[in-house]
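Encoded as structure tokens, the following chain is the form predicted alone, with no partner shown.
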Amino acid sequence: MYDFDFYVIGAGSGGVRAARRIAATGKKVAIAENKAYGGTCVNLGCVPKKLFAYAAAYNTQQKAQAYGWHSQKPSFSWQTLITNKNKEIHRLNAIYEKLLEQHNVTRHDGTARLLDDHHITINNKTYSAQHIIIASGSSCFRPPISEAELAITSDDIFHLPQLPTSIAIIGGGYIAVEFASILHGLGVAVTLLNRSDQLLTLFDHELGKRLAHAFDQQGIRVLFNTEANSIQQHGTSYTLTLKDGTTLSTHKVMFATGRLPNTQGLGLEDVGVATNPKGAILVDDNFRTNKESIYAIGDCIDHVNLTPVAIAQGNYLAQLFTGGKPRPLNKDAIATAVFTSPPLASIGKTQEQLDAQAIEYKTATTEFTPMKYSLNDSTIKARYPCFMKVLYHAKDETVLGLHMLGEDAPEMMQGLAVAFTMGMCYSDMLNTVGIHPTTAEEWTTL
């Protein structure tokens, strides 16, 4: 009856995830690409954003001195890193299209349009399946303020030709800080404008407070409560003026204002799939639509946005595709993290949502400086302190958060995630014996 058993739309994480392993089962599987494979994570986040940030973290000179290292300081070629880069994506994108290749799923090269529930049309020709997946992915978020084409986004961060000498990066989200953190230690002079007074307000409270000093500490200039009004170009130069009436002169403005479902130009609206007003999919509990044939996982459903995520969605597709039982996602135990000099990590609630939620609990915390910048004079470890925080039922002393800023705590968190998952207590963390000498044993020392 039909050409394909599922048409998934988007080869990125969740999609490329879904259709190999529905693949895998024998059913027929097609899946369209108009990019690159590989989506967001591989080509315009995740893994070009942490090169950049091993390539900012390199700069070590300050740091390494102390530890009787000591020589000139050293040149930096950002050419040589995107072309680096740009070697290492294409490797990846390689590798999706050849997971695809090995599990027989059909490629179509286009941007491809729903026509009904059951058909899609793209590169001029109409294929029919029976199911019909969208894992279209975001797109960066342009704020509505005069000239704003002027401004770069943190898309195309990763193919300028040269690095600029000063940037006003727009937005106080974890691209945003992502971003000031990697392009200061590659020597950009930064300034963060952020029209609240907290940096990454989806984070428990004292994490972004702290980043926001270690910022400053190390250079990296934030206003808070500043917002744009327009960006006038002079040569190779930008003028912010702000609302304040003020102007800030720079040689790049880049928006990290966050990123909006890739839903335009799918046909949705014609064939009635209901979105929201952000242009977000809408979806049950399996991640159907309100059409019975179509589904929809990863960014496009704005749910949690994260790689990880999308891949769990498309491994849950493809269980309840193929009689398996699908398992729910927790997501209140969805670790993440956020690459800034120093990086932080958390995972469950932070301490605003429990206040919000009138939750007994308590907290534990530790604020120290790291042992590898023991050597180091007092300018140095105010810039890369180590904060832990252990948020944990009043009652039964279940585990409800943690948060760590400092250095490996993504490594960390990663860890202690098994851990919540299972649903530990915060006396488990105690009665564990620690790894000495290590940051991470200061998580059984609170």
Ligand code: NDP
Given for the second form:
Amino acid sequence: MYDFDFYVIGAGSGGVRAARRIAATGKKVAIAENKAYGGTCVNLGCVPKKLFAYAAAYNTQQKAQAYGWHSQKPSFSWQTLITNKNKEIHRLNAIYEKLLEQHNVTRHDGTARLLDDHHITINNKTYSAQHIIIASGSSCFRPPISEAELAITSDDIFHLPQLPTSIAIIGGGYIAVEFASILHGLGVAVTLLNRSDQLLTLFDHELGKRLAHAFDQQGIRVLFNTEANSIQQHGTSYTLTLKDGTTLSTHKVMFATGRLPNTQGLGLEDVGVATNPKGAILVDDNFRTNKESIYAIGDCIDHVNLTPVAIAQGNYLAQLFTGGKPRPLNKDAIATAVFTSPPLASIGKTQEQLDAQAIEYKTATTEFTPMKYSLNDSTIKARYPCFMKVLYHAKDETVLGLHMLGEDAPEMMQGLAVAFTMGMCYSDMLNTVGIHPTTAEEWTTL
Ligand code: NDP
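Moving from the form predicted alone to the form predicted in complex with the ligand:
Up next: the whole complex, starting with the chain shown before.
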């Protein structure tokens, strides 16, 4: 009756996972993609960002001197990094395409648009499907300031022909602080313009405060309560005029001011799929839109916009459609990390959320210099602090939140997330025998 059982729009993390898991059960599935396979994560997000973060971390000359290493000032080739990064991304694109092929998912390269509850059009052809899954992702948002188009976004940074000598980054969220750290590590003079007095507002505020201090010690300039009014170009550089009337000259300006759901041009209004004022598709607990045959997952629904969450939502749909009983995602147990230097990672509630919800809690914290920096002088030590925080229920000691700024925080948090998801208590942490000497053992003594 239909050309396909399922038609998936968008071959990013969520779309590909749903498509191949559903196809693996013998259903006829097609997927449409108008850019590169793998979506933002593979092409313009998590993967190239982490490679850049590794590149920045190789700049270890100053730290290594206390251990006896002396070398000439190393040189860095942006072109080598970009070429090798592109090679790796192409390898991953091919893996994604092959995975779909191996699961007999039909690939349509182009922009799909809904025609009605069961039909889509792509490349001047029309296809019918019993179910449609929208996984169209999100795009960088540019604030409406004068000449905003002169600034780059995180989409552009991965393909810049040359590394700028200086950059002004507008924003104070994930992308702003990660790129401030990466570009500083690669030798760029970085100024971060944050509109409030707090970096990473959605994280426990102690992390953002300590990161700001570490940035300051490293030489990253952070301007708080600062907003830009306009951008002007002068040859190859730019002047930012700030709201207080002062100006700032820089070689590049970058927006890292959030992302918006990719829902324009999908035909949602014509078909009557409901969205919120931000353009995010509204879904129920089973990711079904207000149309019975149309589902949506990932950044286009603007729930928790992280790759592993989109993958979990794709898995959920696959289980739902193939007779399984999917387990709802526990939104309070999603670990997340920010790949700055030092990095930070969290799971559960922040102290600000607990205060707002009037939950009675206790706090255990520790702050120390990681052993790795014990031979370094105080300047280096101040640049790479380590801070851990446990928030636990005042009555039964259930751990409510874990927050860390410090080297290897993301790797540690992934392991802790297992115990957190299982409902560990603070006393369970203290009853655990540590591995010595590690930074991680501090979680068992604090
Ligand atoms: P975020 O939502 O993390 O941060 C947006 C930042 O921009 C905030 O500091 C916000 O300020 C500020 N902002 C918003 N609007 C304006 C404006 N008009 N003028 C000035 N500042 C503004 O978004 P990002 O762009 O950093 O990242 C997008 C998403 O991508 C993240 O939310 C995350 O879901 C995902 N991501 C995940 C990563 C990871 O897992 N490591 C890495 C990178 C991205 P305020 O806080 O005051 O609202």
